[in-house]
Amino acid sequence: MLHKPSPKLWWTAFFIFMVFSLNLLFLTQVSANGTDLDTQLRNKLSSSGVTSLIPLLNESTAKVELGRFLFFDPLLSGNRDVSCATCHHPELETADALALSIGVGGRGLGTKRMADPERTRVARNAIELFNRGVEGWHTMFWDNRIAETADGLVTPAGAQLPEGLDNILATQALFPVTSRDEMRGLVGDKDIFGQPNELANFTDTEFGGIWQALSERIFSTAAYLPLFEAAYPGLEPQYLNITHIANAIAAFEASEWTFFDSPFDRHLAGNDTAMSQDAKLGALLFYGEAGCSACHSGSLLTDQQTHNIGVIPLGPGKSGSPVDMGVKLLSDQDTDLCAFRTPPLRNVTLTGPWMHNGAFSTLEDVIWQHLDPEAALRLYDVAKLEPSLQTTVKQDSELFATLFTSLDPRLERARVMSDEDIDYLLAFLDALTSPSALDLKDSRPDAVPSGLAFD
């Protein structure tokens, strides 16, 4: 006959179980050399120069609100059919969820957006805009064509760049509007009202003319004038120019989507319980044997430099080339072939597809590509791409051989990792996700001053 255990025996068994569980947890937190996991990680982060992010100075509410309207207003595009938000939408995690963006002439948003078959697809993946409101940024775009250097600010506009820009983010805001495929349009285009697109008539190097014509559009829109007056109090309307437009857009981007509440950021702020044990083990790999931090370095998780990591070429290319040659298009140096800027990683779990051309739809595939670029090229599965891009994949052995002549040597030092290691790395990448980034729908205004439809 079975007897029901006494309450005393139940409590004794429960106590023994809890002691065993706590001891097991402690043992899993301690390495072979006796150092606990948190101490290891803090030492590793310290030696890697990783500290909490430092926010830039707060912008006025009026300036941020002006930037919000400008960011969403299709008035900034040649045909009045595309806004900054088309490719950097808050409901799409400040990007567009596409491998390659669809600019002028497209219809719809995100994965439902349809390209005009008569137009060239944008050659590169839309970069996310998280955490641009912190110190440390000195390059912009996939090819670093905007960069703060010891010799000054380098941009495609050269001496045409206007004065008074607040920061490099404001500088960046000046250039999508000059791109024919992204926002400006082609010679002969008509806007959504059937009127000639005056922005398209400038040559590709007439940056000053494009910006002046764009400014005239904005400042001739009556509903914008009180917004500029509030954002720049005391400034007479005749002194407003493209600089004030760019500074307001940058103020919005920096203020709206800079977050400090990811588990990783809370860990950096001193909270040892913010990250899971798997995420901490992944961080030790990331900053240690896996070698990820060789390029994804510092507090921004990017060295802001360009590297060729052997990503499969796809898409329409750029500047007339069938292959996007990356930085080589600017430098004409063979060593820069297919070199692209290291992307930052905060909220990376939200911002796929990944790489400069959106070649991968899972972060696991991204990690494996870094571990074995040659196999990733040979075994690339075009079926994972949207159908319209599958035929643009360049699977050519001669091209692959050329690509590997300038492959970044740091990839060769990556260790062989197990599936468990990959899971740890993925847990760490997940710990870079900010809860505040999960719902950004409030970033969108109800209407824009031009009265144009958007989204």
Contents of the next structure:
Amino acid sequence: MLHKPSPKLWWTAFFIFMVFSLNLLFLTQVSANGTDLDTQLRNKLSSSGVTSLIPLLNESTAKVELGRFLFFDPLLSGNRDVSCATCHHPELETADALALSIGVGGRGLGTKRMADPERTRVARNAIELFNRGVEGWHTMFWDNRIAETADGLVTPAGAQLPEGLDNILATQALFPVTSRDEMRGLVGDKDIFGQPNELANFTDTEFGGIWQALSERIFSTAAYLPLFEAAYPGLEPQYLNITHIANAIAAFEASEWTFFDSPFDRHLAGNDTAMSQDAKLGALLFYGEAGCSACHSGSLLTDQQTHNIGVIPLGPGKSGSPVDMGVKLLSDQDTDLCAFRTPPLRNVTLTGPWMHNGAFSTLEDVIWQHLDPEAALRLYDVAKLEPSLQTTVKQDSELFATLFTSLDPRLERARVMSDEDIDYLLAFLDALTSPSALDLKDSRPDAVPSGLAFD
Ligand code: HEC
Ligand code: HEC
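Having looked at the form predicted alone, could you now put up the form predicted together with ligand HEC?
Time for the whole complex; same chain goes first.
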């Protein structure tokens, strides 16, 4: 005998049907939105000219290994106390974790590094060295004082620049060794063994002399010779010069710290699931309403141009000026006052403190600087800065007014922003972090050919 289904059963069946179809509706909506967001973002990136990074040609292992030793060897500094790695350390994310670097005479590493009170602190924040091994770099330093221009390569050394440098990164490597505060030291200095510092005796414009003397130091260190022979096979030792040193350092920097595995880079390579929904929304803002890509443009996330975004001046000043005036120190143009190069942003979450002078130690503060430079200057919290730099902050309303005369008008676009939008932007910045950048311990050699102690 057949039973008629009871009303209770009918209701249960109806309920299950409704839950199922509502769920289905919800799922299709989410994926419709997801597809929308992905398509929107891909369109935005392609109209903004952002594509996957293109690696430069591979360097030989022997050249990279030579570069590693040179990069970590304090032999390159006048007093044999500072190496490139002192300020660009793998355990400090290729920088030094300080607002302003501490060079010659300093002791220790990172936030524990102590400055020699008798010496001038380095005027600027150490720039990170990520992804310099890709195509597209044509400037170096916060003020673009090394740049490939329509008129050729411009550097502080003018006609003294040697021929035979591989690229702009190799060109850059010639200059830290000439800086008295960073590596070279002062006339009359003795090195850590009490021997005279022969590199310090040259005047600041005798670049050729400094490079010659440094080459003599390195090529007379027996342990280096087989390494140069392996890196430059077939080259007679008498033809070795400063360019072989610089080219090897650049080969190391470029090969060691160029990564393509950040969520953003994986997205650019075609993977729609690499970035979180929040990061994608942040990217849309970055390349859209927030106006960030007006300056952080292209695949390197920098236009490599200089802009004044009104960051509060602090530190010892530069080139005899109590305020680091940025590009104005080179060009003498008022429009260049406190203009600094747009920084690239890969791994930016790891490389604080940020800005040309390390003025900020949170990315929220960095973003607010762009959104409201007037308020950022007025409300700058000195207490957030390393104690020894607090008294160097130039909180002076007359200076602020002058600073605003050259403020970049492109900042205007960014001023309408909710807290939620800022969280999305932060999620996007986070998606620029490469998992490979999180542990760089292996970049450090166990010892250097000079036998000197380092880091
Ligand atoms: C005392 C700290 C210190 C030492 C030592 C040092 N640097 Fe730097 N480095 C800095 C600072 C500070 C800047 C930014 C200076 C500026 O822009 O005026 C910088 C900038 C750079 C840049 C520019 C990156 C870019 O995109 O513009 C590179 C590359 C670099 N350093 C490599 C080196 C190498 C190679 C050595 C060793 C030969 C070295 N540094 C030694 C502190 C240091
Ligand atoms: C007018 C050009 C311009 C625009 C627009 C712009 N930036 Fe910047 N950004 C710069 C410059 C220049 C600096 C360095 C300023 C300095 O040190 O004085 C900088 C610094 C930064 C830094 C610190 C990086 C570091 O390594 O120190 C971050 C992060 C950043 N910008 C993110 C953003 C975001 C997010 C936006 C959009 C809300 C944005 N920027 C819009 C030019 C710009």
